[in-house]
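Given next, in structure tokens, is a single chain: the form predicted alone.
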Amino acid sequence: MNTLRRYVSLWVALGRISLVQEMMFKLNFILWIVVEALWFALQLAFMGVLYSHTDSIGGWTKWEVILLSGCSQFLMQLVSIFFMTNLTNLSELIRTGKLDFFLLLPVNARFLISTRKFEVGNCINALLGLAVIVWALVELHYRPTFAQILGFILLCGVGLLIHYSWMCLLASTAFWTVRSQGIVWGYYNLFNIARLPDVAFPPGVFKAVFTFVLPMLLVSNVPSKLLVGRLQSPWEIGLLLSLGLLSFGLSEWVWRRALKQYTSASS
């Protein structure tokens, strides 16, 4: 417990930086969340389009696919606050030597690495995909129940647990290479293949790649599914957790083999 609250503390303090840091420049910190709301509400406006020429896709209707959206955008913006500029950043910290720095601190070094910078600006987008899935709901005149609620939250954390897993193994590439920064952002801009619903997709190497190996039409579908009543088989939230506990499984034994080829700046 002790532990466990040291790093409690240690987070919180990071995020306290962060913030001071964002307020330092405060018109940047307004432009980042106004631009971040355009290309949302862009998204949007697609699936209205896409809405005004068919009553469903795959039998999600309009609404429930924009609650997929908003979740979408939730997850999405969970991965920019915490993990995607400290995993951008891993090779450059390598590149420069820096890395030394923290491998020497009494803390664990793949947490400190992964949450010494918050993107504080993009915890409005993320309140702004809540109230997307808050706005569908009520226009679905559906009320999930709390044990629907609280499922929802924990499978959310399974899929940013599913995201982060996967940007740290990418990212820990870059002690072979020495750039991953392209690889990272490119898993990045996979997000937006969760934006729609998996039955949408035709079976084949493309769903089944996305679904197992990469699981982006889970991580966003499932936690959604289960909000609007739709989870018709536990089959799926089994294998999210198993998918999720395999990823940061697989990511660890990645960082740890990177880290022995790890040979410092001054090598």
Contents of the next structure:
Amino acid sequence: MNTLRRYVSLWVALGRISLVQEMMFKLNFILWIVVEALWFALQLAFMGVLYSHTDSIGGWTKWEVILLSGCSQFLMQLVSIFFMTNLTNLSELIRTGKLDFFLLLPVNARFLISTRKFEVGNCINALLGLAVIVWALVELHYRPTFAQILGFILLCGVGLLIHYSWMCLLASTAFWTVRSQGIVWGYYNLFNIARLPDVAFPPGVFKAVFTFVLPMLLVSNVPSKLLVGRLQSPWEIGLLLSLGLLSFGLSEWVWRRALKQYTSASS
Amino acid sequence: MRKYLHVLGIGIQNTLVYRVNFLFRAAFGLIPLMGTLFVWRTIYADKAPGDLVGSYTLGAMVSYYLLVTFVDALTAVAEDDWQIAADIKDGNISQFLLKPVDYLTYRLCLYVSGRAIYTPMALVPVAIFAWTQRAYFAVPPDLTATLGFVAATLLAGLLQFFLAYTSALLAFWVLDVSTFIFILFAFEYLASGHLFPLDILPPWLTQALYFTPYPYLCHFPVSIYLGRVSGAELGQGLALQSLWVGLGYGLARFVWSRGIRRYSAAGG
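Previous: the form predicted alone; requested now: the form predicted in complex with the partner chain:
Every chain and every other molecule in the complex is listed next, the one we just looked at coming first.
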């Protein structure tokens, strides 16, 4: 319990430092929020154009798909707030040998490296994602129960865990290859398919890979379906949960193996 | 002229160093595209057979996206704008002011050599992808369309370069240009027809977009290839596209001459 409290207070302190740093460049801070919001608007516009030519995509109506986009945006922004910058920086830490410094501190190195910097500005965009979810629910005239909302939040947490685990795993390849930013950005690119309804994908290799290996087609689909009451079987929730645990276990295993053979640079 | 040929050579060598990186990028970029195509296929499957979206059949729609990927591989600016902005910020352009080398021509050479290497690289995954969709892939309807497509793609490349060059020159005035570049890129992505064919929009909107340079970056060449623009319209379009290229060049020169007056050679 004491350990947990120590880590929470450490996390809060890191967050405060990030906020102070961001505020030094106010205009840039605001412009980044605009950039992210613009890209989100672009995706919504694309969905709007698609639905001006059809009424449903594999049984999903316009507002259901917009809710899915909102959910996907929400998760993507959470990843950006907490992990994206930190994980893309990992290869730089390895290349310069600065990682040694983190390994010497009396805290879990993986925790510190993954949470060092917060992208505070992305909070606004995460809220924007939530706002779009609420807007879509209003348009759908659907009122989720308390249990559905709670389940949605928990499943979003699992989705975040999956994204984090995979990104950390891919970033860890830098221990062998030194350069891994490209791979992490590539993963980020895959977020683009997470906002599409899974029923649009025919059974096949593509769908199998992005459901069972890199569960892009589950992370935002399952919470969204739960929220609008489209979930056909609890099996999907079970699958998402087990994939979450599996990805995290795998990434922790890779992280430990990687650290074991880390030889440090320039020291 | 020989010095610029030399620059071309250097650019090719620099690009080749990161060939694996390029291959990765090209391959990763295809996955969201496949997602989009799956969605379109589902939309067409829900419609009555023979129903169109705008004036596109499913085959035309798939070809459209394949051609967009192809034109994009040929014309996209990869790192050029970031490098130009960094050159200005770090004071690296000072050396070009002293040497008998024109910076715009120098950057254009690097851009051309980057494309010359990137395109064959990008074509590997694109070709595999095109092969999986080969049922939809068609050749241009006639020779005029083929030649028109080649000309329009070349002009699109030049226009793309001048736009990227000019927006990177904002670095003379602001410290961090990345946000501006991303904002411009978002508009370009939508208005050039990368996301979807512009002519499935309401006609007034499509026409309004054609008053901007953006459709000439991508939608125009692809439409020529698909035989959707021909005859007098084709000639007129190419003339307008050339006009935009000329304007882009003029703007690039103008902004440079204004920017250089503010240039303080930081760190140089």
